[in-house]
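Heads up, the chain below is alone and in the form predicted alone; it's given as structure tokens.
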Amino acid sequence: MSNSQTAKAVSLQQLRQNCANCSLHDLCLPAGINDQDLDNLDRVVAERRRVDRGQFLYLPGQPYTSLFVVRFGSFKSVASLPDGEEQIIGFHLTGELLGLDSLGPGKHQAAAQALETSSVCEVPYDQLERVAHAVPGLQRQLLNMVSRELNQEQNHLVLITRKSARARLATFILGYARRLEARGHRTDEFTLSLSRYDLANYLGLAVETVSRLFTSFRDEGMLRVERRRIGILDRDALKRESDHCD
């Protein structure tokens, strides 16, 4: 079997997983959920959808009908500015939610684009409300997930309005590592799913500035940098940088 055939087979197997066998079980579901409740939740999950790199999960203006959970891979949320430019307003990793921007307006306010081959669980919102009332602990778990997403958005506002360029990059790297740690991944070394251009856009910096900062952090012994592969060598030094405000 070729590499491409193997990748396809693995992806299909992952897409067929039900909630009971999903690697996100502990992140998405309340502790002690029973088999009957799992069956009910499986019936609510309308689709486990594969999204190839560069494809959009949804676009601005589309009606909001479902909440999405990233099963594997990663996405970026992109808003269109009045001058026609695009602003990246969030990144979403495995186990995180997509579509919260649309809870109030009823339509998606930003686009969600896959940064790599990814998969999502699509959960129709009206059915989710009903099951959340019936499954003990699920409503609280969902609120916890929503709270984490909103905190990330608030932290991003502070990041780009109060912090220096060096602090922005240091804060992002540490935050990215914490999000990976919550999913059981190693945090001393990891691969960023986003490009330097996307990272610069998200941090409100020029691409050249981001590249220069990576070089500076490497030369100062804080990071090991090989393209998108990042190794954290001095976490304490990064933390001191991240605490610096303008």
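Residue numbers count along the first chain shown, from 1. What we label the rigid core is the largest C-alpha set whose atoms superpose within 1.5 Å from one form to the other. Keep in mind it's a predicted model, so treat the numbers as computed, not measured. What changes on going to the form predicted together with the DNA:
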Given for the second form:
Number of protein chains: 2
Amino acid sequence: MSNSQTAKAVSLQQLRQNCANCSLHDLCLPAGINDQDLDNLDRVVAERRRVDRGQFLYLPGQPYTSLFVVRFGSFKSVASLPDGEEQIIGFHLTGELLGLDSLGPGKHQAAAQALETSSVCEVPYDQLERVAHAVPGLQRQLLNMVSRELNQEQNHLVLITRKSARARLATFILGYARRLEARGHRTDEFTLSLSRYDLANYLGLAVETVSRLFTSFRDEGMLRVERRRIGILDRDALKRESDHCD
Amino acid sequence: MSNSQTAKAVSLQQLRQNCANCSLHDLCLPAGINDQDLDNLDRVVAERRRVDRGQFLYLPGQPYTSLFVVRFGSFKSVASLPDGEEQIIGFHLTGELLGLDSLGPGKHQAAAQALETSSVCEVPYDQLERVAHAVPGLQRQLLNMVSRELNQEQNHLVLITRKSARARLATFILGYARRLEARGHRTDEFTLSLSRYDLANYLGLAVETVSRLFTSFRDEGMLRVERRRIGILDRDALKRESDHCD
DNA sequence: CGGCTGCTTGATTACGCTCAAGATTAGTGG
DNA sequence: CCACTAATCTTGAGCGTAATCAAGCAGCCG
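Can you now output the form predicted together with the DNA? The one shown was the form predicted alone.
Next comes the full complex, this chain leading.
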């Protein structure tokens, strides 16, 4: 009895102050919010939820009730096409928000699937809205993050429409490295959480093409490639490939 | 003197209550806002500004201070590429918001250029934020519209990555007609505000391809095509083309 | 009328897809 | 532990869609 009480106290304690102590502090919603307001936000975060590789966080059509933040791991956003195929419209690393596109329609537009063992913070949207109303900084930060998402989407659109297969992959690798860097990981050597299939789908290419490109880049001395383990050997060359329009 | 006073009074009167009387009421920011709050919003709308064909409403890099709503006419959003080329990432009809992607970064990410003689409402962002803080419905509506923009962007991404040139054009035509319909225009006959060049750019195709597709669709009896004047003859056939993946 | 821009049409080429098979790794159960 | 299967990835050959290159045509303006 006393045991369970203690456990409950600890868990409450964990729920509180977690945003303040979280390493994602700057990447996440709390960015630019003072300590007191942070506490308010903290109270709203309902749950930290674990999602195993391949599991869905939500499916299209489900009602949109919560906003999710990736605590660790990674997710892909997948849209289903009429012909049964799927299109990956985004993937999300630590600190990034999930499902902002569903905020307007009120129901999820895409599926969110974990690429590896992952964890998310779940923030019930109506409560977040309530807190945001009291905390202008949070409101602004929320808008900022949706806007940022819009920007990423636009950059990706330009990537797909204007760049060659080589440039697409090079851009992706560099962008991926940059995102890891912002999260404090080493940037010259990393493992992709995406399969070749997912990567190809995301870049609007065939799997075979992506595979061939990896071997090309390896043969040309730009990358070390060993399955999903990637090493960047010549960043400048990659940059050139990336900039190379058409 | 008395003359100028009268003029000023009239102009103030015009500025007030314009949102309430505006035909875009339902499409625009005021959607779902009660009369009193509407008056608050109304006070914030600084200016109705005319923009002639080819004129820029803003350029990339300029500070983002105001949100714009299209009152009539149409605009394209254009991103500049490193090689001097440009990519049209969106175009905006009556009632649609402009520059939501720049809300986060604080400076404009793309240029907005009028496709025809157009007019916009300018809403200074800091004032809008102030009003939105007092009016939860407005805050929500603002988020909804950014989210909707995100959705459109995603749909466009899927269009570009997964569909053939034929399907892209067919989808565009139908979508364009639907958007006109929502604005009370006839849907079987209309004129495109985009040039072939812009249309091709937006759809990620070459001008020649778009031109060829128009003649194909005409020859197959789906469209009437006369320069930018388009008539839809067989909506079902267009729909089939549009759905036809790959 | 000439000069300009926007659009159409034709011929050729190339980039990346499809189809097909093999190689490597991971997962599973006897 | 190894055999077996399934999944993931790589490599090769041929093809197709849409881009590119190159004129020619129509509308629009001074």
